[in-house]
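Only one chain is shown below, in C-alpha cells, and it's the form predicted alone.
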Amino acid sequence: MIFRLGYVAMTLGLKDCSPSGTVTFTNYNKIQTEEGKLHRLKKLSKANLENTLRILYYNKAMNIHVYRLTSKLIPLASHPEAVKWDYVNELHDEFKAVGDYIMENNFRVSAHPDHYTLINSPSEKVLEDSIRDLDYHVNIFEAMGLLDYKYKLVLHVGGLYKDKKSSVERFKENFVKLPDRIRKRIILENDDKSYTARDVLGICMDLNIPMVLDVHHHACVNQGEHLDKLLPDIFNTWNGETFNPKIHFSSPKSEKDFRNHADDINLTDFVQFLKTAKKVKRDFDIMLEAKAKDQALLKLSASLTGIEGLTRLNESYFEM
C-alpha cells in the first residue's frame, strides 16, 4: 500500500505567499468609483494566482503533489453585487501557468466549495447562490485548462432542514439536474455534525459519486460503524477514476473542542487509522487539514521514519 499526503492552500515555508489575499464586501464597498474597485479585484487576483505558481514550485521541490486550491483565488467572483469582469481572459497568462505547471508535473488538485454551498437548501435563493459558486469554481479549473474531470471539488451534502430523508433527496434531485461540467467534477464528504459516513456513503453509491472520507468528521459523529467495515466501499466509489482515492485526516484542537482542528497531527491516531487501511490493500492519497499546513505535514513526515512497517520514499509519500 502506497499513500501520499497533501495540504491545503497556503504554506507557511514560504515568505509573502498567500493564494487568498482578499477585500471585504464592506471594505469593497467603501471604494468610490467602479474602476478603483476593478483595480483592487484585480490586483488581489493576479498576486494569488502568482503565488499559488510559487506554492506549486515549492511543492514540487519537496515532493508534494497533492494539493487543495484556495477557493478565494478571485476574490468576490460570485458576490451577487460585486463589479462583474471577465477575469478568466484577462488573467490568462497566470491561470495558464498554474494549469500547465500542474499538468506538466501531474500534481493532483482540488477545490473545496465553503460551507454555504448547499445544493440541498430549500431556499430557491441559496441553491442559485450555490450553483453560482459551483461555476465559478469549475471557471478556475477550466481557465488554467484543466479541463479533465478528474480535477474535483469536495462538497458536503449540506443541511438536516430538519428532515433528513427529504433533504437527502432534495440533494439527489438538485444534483442529477447539474450541468455535466459541474456534476462530474463533485465528489462528496462526511460533515461532523449532520451527515455520517455512512449516510455519505449510501448516497455516493445511489448517484455514483467518489466519497472522500473525513477521518476526523467520522468521529465527530457516527452511529458506531467501524472504519474497517466502511472503507472498502468508500474506497469502491472510486473505482473507474483517474486518481487513487482519497481521504481528509485532521486531529481535535483539544478534548473540549473536539471539532476544530489542531495545528498538527496526532501521530498515534494517523499511524491507527494506516492500520485499518492497510487492510484494504489499496493505494490511496490523504489529505491534511491542520492548521500547520505543509508544515504540519514535513513534521508528520519525520515522525513516520522509523515506524515499524513504513517506508518512507520521499518527503510525501510512503509504503506500507
Second form
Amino acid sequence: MIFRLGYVAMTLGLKDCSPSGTVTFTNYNKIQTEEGKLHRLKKLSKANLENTLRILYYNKAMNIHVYRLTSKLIPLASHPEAVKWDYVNELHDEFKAVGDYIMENNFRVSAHPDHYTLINSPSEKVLEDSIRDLDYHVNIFEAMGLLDYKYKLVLHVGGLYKDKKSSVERFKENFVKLPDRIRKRIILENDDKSYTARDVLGICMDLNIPMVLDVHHHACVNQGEHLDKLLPDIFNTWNGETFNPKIHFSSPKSEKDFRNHADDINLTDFVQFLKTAKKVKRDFDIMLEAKAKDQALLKLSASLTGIEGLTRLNESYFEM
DNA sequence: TCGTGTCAAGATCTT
DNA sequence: AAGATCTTGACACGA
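Which structure goes with the form predicted together with the DNA, now that we have seen the form predicted alone?
Then the entire complex follows, led off by the chain already shown.
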C-alpha cells in the first residue's frame, strides 16, 4: 500500500512567497476612497494567487501532491463590513491558472476554514457568519474550476455549549440544511478538546461524511479507545469517494504544551502510527501540520529512508 | 531592517 | 458579568 505526505499553506523553502498576505480591518478603514480600498484588496489577492501558483510549482518539483490552500487568499472576503467585490470574475485568469495547474498535475488540495466557522452554534449570527465563510471557501474552489466535490473543506464539529448531545444534534440539523455545493465539500475532523475521534466517527457514519482522523488530537482527548479499533471504520467513511482517506499528523511541542504543534514530526510516533495504519491495508494521505511546513515534510521523508518495511518512492510517496 | 504589540471573527475558563 | 486566554502568521508601527 501507498501513503503520501502533504503540508499546509506556506512554503519555507521559498522566499517572499506568502499566499496569505492581508490587511487589517483597522488599516483598511484608513484608506479614504472605495476605489483605494478595492485596489488594495485586489493587489493583495493577486499576489496571494501568484504565490500559491509558485508554491504549486515547488510542490511539483518536490513530488508533493497533497497540499492545503490557505483560507486567506482573498483578504476580508467574508468580512461583513468590507466592500463587496466580485473577486471570482475580476481575478478569473489568476484563479484559472491555479486551478488548471492543480488539475493538470493531479494535486489533492483542500482547505480548512478556521475555528470561527461553527455550524453548530446556537447563535443565529454566528451560524450566518459561518455559512458566509463556507460560501467564500467554495467560491474559491469554483473560481479555480475545481468543481468536483472531491476537493474538500475540513471542519470541526464546533463548540460544546455545555451540552454535547444537543450540540451534536444542532450540528446535524444545520448540516443537512446546507446547500449541496457547500455540504458535499465538508469533511469532519476530531478536535483536541471537545469532540473525540469516536464522537466524530459517529456523526460521520450517521450523515455519510468522510472523516479526517487527527492523530495528535486523538492523543489530546479520547475515550480510551485504541486507534486500531477506530481506524478501519474511519477509513470506511471514505468509501465511494474519489480520493483516498486522509489523516492529519503533528507532534506535540512539549509535554507542557502538549496541544501545540512542534516544528517537526516525531519519527518514533510517526512510525508507530504507520504500524496501525498498515493493518487497514488501504492507501491513504497524511497531512502534516508541523510548524516547519515543507521543511518538516522533507526532514521526515529523509529520516524514513532507513525504516524497515518501508520503501521511499520519492520525497512524499512511500510504499509499505 | 528589526522587534514587538496587534489583529475580523468565538468559545471557554477565570475572576 | 466582564476580562483573560487560547493560537497563529502576518501586519503595522516605531526604534
